[in-house]
Every structure is written in C-alpha cells, then in structure tokens.
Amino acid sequence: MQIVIIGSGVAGVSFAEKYRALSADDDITLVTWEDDGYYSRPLLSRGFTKTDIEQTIILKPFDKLRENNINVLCGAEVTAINRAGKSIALNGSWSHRFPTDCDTSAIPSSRQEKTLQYDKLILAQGSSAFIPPPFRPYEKLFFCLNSLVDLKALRKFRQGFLSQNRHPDWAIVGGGLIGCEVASDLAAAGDKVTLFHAMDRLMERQLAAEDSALLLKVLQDSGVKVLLNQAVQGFIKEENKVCVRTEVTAEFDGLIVACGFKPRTELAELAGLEIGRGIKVNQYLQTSDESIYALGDVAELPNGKLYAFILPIRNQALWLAEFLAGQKQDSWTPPVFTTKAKVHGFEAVHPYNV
C-alpha cells in the first residue's frame, strides 16, 4: 500500500514513525514544504531567549526519518489532489530520492511539478496564521510566528539592532495565546514590547477573568505595555519605523500580528472534500473521501472542534496509525488534556479553555 502524508509536523511524522513500527512493507512518503527537519513547534515564542534555538529546536532531521525507511520530499509544495485518480501534484527542487511510483523522468534543477500515486492519503499540514482582512495590505510591514522560517526572520531582523548595541522596540497586535507568549519572552530577552489586544482582557478564550487579571499583571511586571480595547486599523511605514494606528498613531522598530491560526484547508477544498473551520472528518479521521484522512489542526471533527494542541493531535496521529494498520476498531476519542501559556512567571489558577 502507498501511505502519503502532507505535512512535517507532529501530526505527520508521528503518523509515519507509528505506521513504520506496525507495517514494515508499504510504501510511506511525507510530503513538507520546511527543509529544516521536524521541530517542536511550541517552542517558537520561546524563540528570543534561548541563544541555540535554531538547533535545539530541531527534534529530528529528516535524515533520520529516511533511515527508518520513511521517504521525505522536503522543500516541496502540493499543488493539487486528483481524487479519482488517486495522486497529489507537486512542485520543488528533488535532490531526495523519490519513490518507486512518483514521475520523475527529465528532472532539471529547477523546480517543476510531479505526480505521487497514494492508496491512502494523510492531510496533516496545520494551520496557517491567521491575517485579519483590514491588514492584509500591509503584509510587508510585519512579521508573524508560525513556523522555523518565520523565527529565523525575526531572529535575523532583531540581531540587526543587537549588533548596533540596543534591543528594538516591538508592537504585538494579539493578546491571544501566541502573542502573550512572544511579548514574555522578547521582554525577557530585554526587547521593549508593546501589546494591543482588541478585547477587554487577555487570553479570553482560553483564560478565566481571574487568571486574565493575572496574566495582565505578570506581563506589565515583566516591561510589556498592555493596551486593552485597541482597535488597530492599519500600519504605516515611515522611514525606519513602522507605525500602528489606532485612535492614535504609535512608531516602532518592529510588528508581529499574532491573531490566531487558520487551518491549511485550500487543497482539500480545490479537491472538493468538504470543509467548514477545518477538513471535515468523521469519528475515524477520515474525510468525506474514503480514501482521505485528516489530522491535527486541519481535522475538524463532528462535535465541530478542532483539537489544535499537541497531546491530543499525537494521539490522533498514533491512533490512526493502529486503525488503518488494523490495529483499532474503536472510533477515535479526544482524550483528556490540559494546556498552559509558556509565559515566565505565569500560572493560571484555573483550568484552561479547551
């Protein structure tokens, strides 16, 4: 059988390493876009305090993965799936070896498309971070955080003004998980930050007002400027600054828009699978294509949640893995899991939303 995953992250990968265990003769390829091997991804907003990140952060090369008998097409787009006659399309650079079935013939060193057949194909490329509509023109004018590129970016931009011997000073528009996250650590990392959040409190989807009330004094001790009810309409770019304007207008040396995720669903809809927030799938992860599976951020279950946490995405992947190995029967259940805010010096006092 042709085992095809989309996507290097802990969904894909731990999907493939637990089919290898249970079968040791079909065919598995994994499919990613990243080149940098598979990273733990919670680790990003931790990403300005630890000097070594780009390393540390590395869970596994891709290299490792090709020797446990599992083929990885890295820096690789997937451009369409042609459901009827079982293949994904795909464009990029090939120095990897391909598998038996994928079209390779007249291969240049540019990128161009190719074909993979599949017998059963695995969609687990995450989400994407979320630009509200009113800013994206202004794409150019900020930085988001939702992958190693994204961190090497910031990385690279933030050690200019290390190396002329002063930190830059941040606008964070998102007082949400992701943002309140990054505001802690580039604060602890000495970076002036400010943060604007649209709602009356922070983290309010996942927080209850007590640990919100927290969270808020945590952050302000820590240096971080929190502004509450902020409605940002816009940026400007004004020389060597980027400005956020608000009811007033406010410079900076750099912006992160940090307003949530968005699933990864555009090839399942081009290919006509139904979608509503996620990949609609069934109790046993499979899409409205019997052929098709989904996990991870992208899989919207029929309670309608999306289970976008690491515990409960690895236990869908190693669960799938078992069921179309014929080890599970059962449907797939979420199971019982809890999260946290990795901000320094925050504990919440209640249970989190999840």
The other form holds:
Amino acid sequence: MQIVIIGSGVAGVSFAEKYRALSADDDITLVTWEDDGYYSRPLLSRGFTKTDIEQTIILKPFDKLRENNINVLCGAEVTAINRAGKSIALNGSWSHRFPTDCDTSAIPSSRQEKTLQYDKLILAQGSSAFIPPPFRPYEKLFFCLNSLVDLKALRKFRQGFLSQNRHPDWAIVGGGLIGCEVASDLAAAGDKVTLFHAMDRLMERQLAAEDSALLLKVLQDSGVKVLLNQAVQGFIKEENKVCVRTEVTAEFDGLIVACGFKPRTELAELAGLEIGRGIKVNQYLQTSDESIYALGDVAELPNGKLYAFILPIRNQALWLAEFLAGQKQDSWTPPVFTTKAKVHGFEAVHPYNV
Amino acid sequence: MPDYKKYQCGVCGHIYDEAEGDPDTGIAPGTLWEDIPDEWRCPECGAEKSEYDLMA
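Give me the form predicted together with the partner chain now, not the form predicted alone.
Next comes the full complex, this chain leading.
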C-alpha cells in the first residue's frame, strides 16, 4: 500500500513514525514545504529568550525519518489532489536525491512537477496565521509568527538592533494566545513591547475573566504595555519606523500581527472535500472521500471542534496509524488534556476553553 | 513502594510519570524526576526540563 502524508508537523511525523513501526512493508511518503526538519511548533513562543533556539527547536532532521524508511520530499509544494486518479501533483526541487542536506538553495532552481500515487492520503498541513482583511494590504509592513521561517526572519530583524546595542520597540496586534506568548517572550528578552487587543480582556476566548485579569497583571509586571479595546485601523510606513493607527498613531520599530490561525483547507476545498472551519472528518478522522484522512489543526470533528494542541494531535496521529494498520476498531475519542499559555510567570487557575 | 509523582510540560502538556519513566528517551520506569539529567528534553515538543511543573 502507498501512504502519502502532506505536512511535517507533529501530526504528519507522529503518524508516519507510528505507522512505520506497525507496518514494515507499506510505502510511506511525507511531502512538506518545510526544509529545516521536524521542529517543535510550541517552542516558537520561546524564540527570543532562547539563544540557540534555531538548532534546539529541531526535534528531528528529515534524514532521521529517511533512515527509518520514511520517504521525505521536502521543499515541495502540493498543487492539487486528483481524487479520481488517487494522486497528488507537486512542485519542488526534489532535494531528497541529495540525502545529506535539504538546502535547496545550493541546487539550480529547476523546479519540476511530479505526480505521486496514493492508496491512502493523510492531510496534515496545519494552519497559517490568520490576517484580518483590513490588514492584508499592509502585508509587507508586519511579521507573523507561525513557522520556523517566520521566527528566523523575526530573529534576524531583531539582531539588527541588538548589534547596534539597542533593543527594538515592538507593537503586537492581537491579545490572544500567540500575541500574549510572544509579548511575554520579547519582554523577557529585554525588548519594549506594546500589545494592542480589540476586546476588553486578554485571551477572552480561552480564559475565565479572573484569569484574564491575572494575565494582564503578569504581562504588565514584566514590562509589557497592554492596550485593551483598541480598534486598529491600519499601519503606516515611516522611514525606519512603522506606525499603528487607532484613534491615535504610535510608531514602533517592528510590528507583529497575531490574530489567530487559519487551517490550511485550500487544497482540500479545491478537490471538492467537505469543508467547514477545517476539513470535515467523521469519528474515524476520515474526510468525505473514503481514501483521504485529516489530522491535527486542519481536521474538524463532527462536534465542530478543531484540536490544535500537541497532546490531542499526537493522540489522533497515533490512533489513526493503529486504525489503518488494523489494530484499532473503535473510533477516535479526544483525550483529557489541559493547556496553558506559555507566558513567563502565568498560571491560569481555571481550565481553558478549547 | 515509592510514592511516584507526575510532572507536566508547561509548553505542550506532556506528562512525565515517574512510575512509567520514558523508555523511548532512555529513562527507565521508576526514575525519579531529580534523577533525570538536566539535558533531557520533553519527548513531544523539545522543551527543557525546567519547563515542567509538579502536578497537584
């Protein structure tokens, strides 16, 4: 059997390794646009206080997976799913032929089309940063923090200031989970941070009101300036500064938009699969096409939930591997799990809403 | 029988149970938290040992 997985995050990699452990004979191919290896997405929120993060965030180089008889096509973009022919179309430089590294920059830019047949296709592309429509025209003016590529760009920008013996002055737009975590980590790393949030309390979707108040105090005590009830209208570029427009205009060195995530459902949608907020799956993580499954951030369960946290995602991936290997018959049920915001010094008293 | 404790990773929620250890990363069942090397990292998200908290 030919198993094809799209995505090299915790969902795709955990599934590939578990399935390989259970079935020695089937072909497993993992396709990903990433080049750096399998890395820890939660650690992105510690990306400024840890100096060696660009190395330590890598949990497994792709070659480690290849040694385990998992074929990895990295730096590859999937352009279409052909359900009738059970294949995917992809575009890439096929750096898997160069087993010692995945740095496609050294290879002449001969991007080629390729088709890959599957018997079972696993969609695990994760999510991208959600950019509210009013901010989209300004995309060149701000950073997001959703991938290791984003983190490296941010760190490089920040290093430009540190090498001149100064710390940058940041604006972060969005007081949800990621915005609060990044604000906390930048402040802990010594930078000046102003956090703009549209609502009257932080992380209002996850936290009880008292915990929002506690989080506000923790962030303020760490030096973050928190502005609530802010209607951010847009951004303006000024020479070396970028300005945030609310009722007033304030200028900063750098700007980060952290307004939530958006599951990468585009490919599935183009292929005609049923889509809601995510790719709709049944209790067996099967999409509306019986040969295609979805895992992690992209999978929307019948209860309408997306389980975008490491613990339930790993649980889904391991379950699906066992199910497809014929070792489980019962459907997937979410494990009991708790999460917490990775804000330095903050412990929520109440459980989260996820 | 020792009174085994559990520790939880503050980054991803992984639980280290002293009774079970973590054989995949070379930590034998029954290994107490303080006996795990400082370089050991969360097997699921790579966070450092210092990110773990004792569970109530």
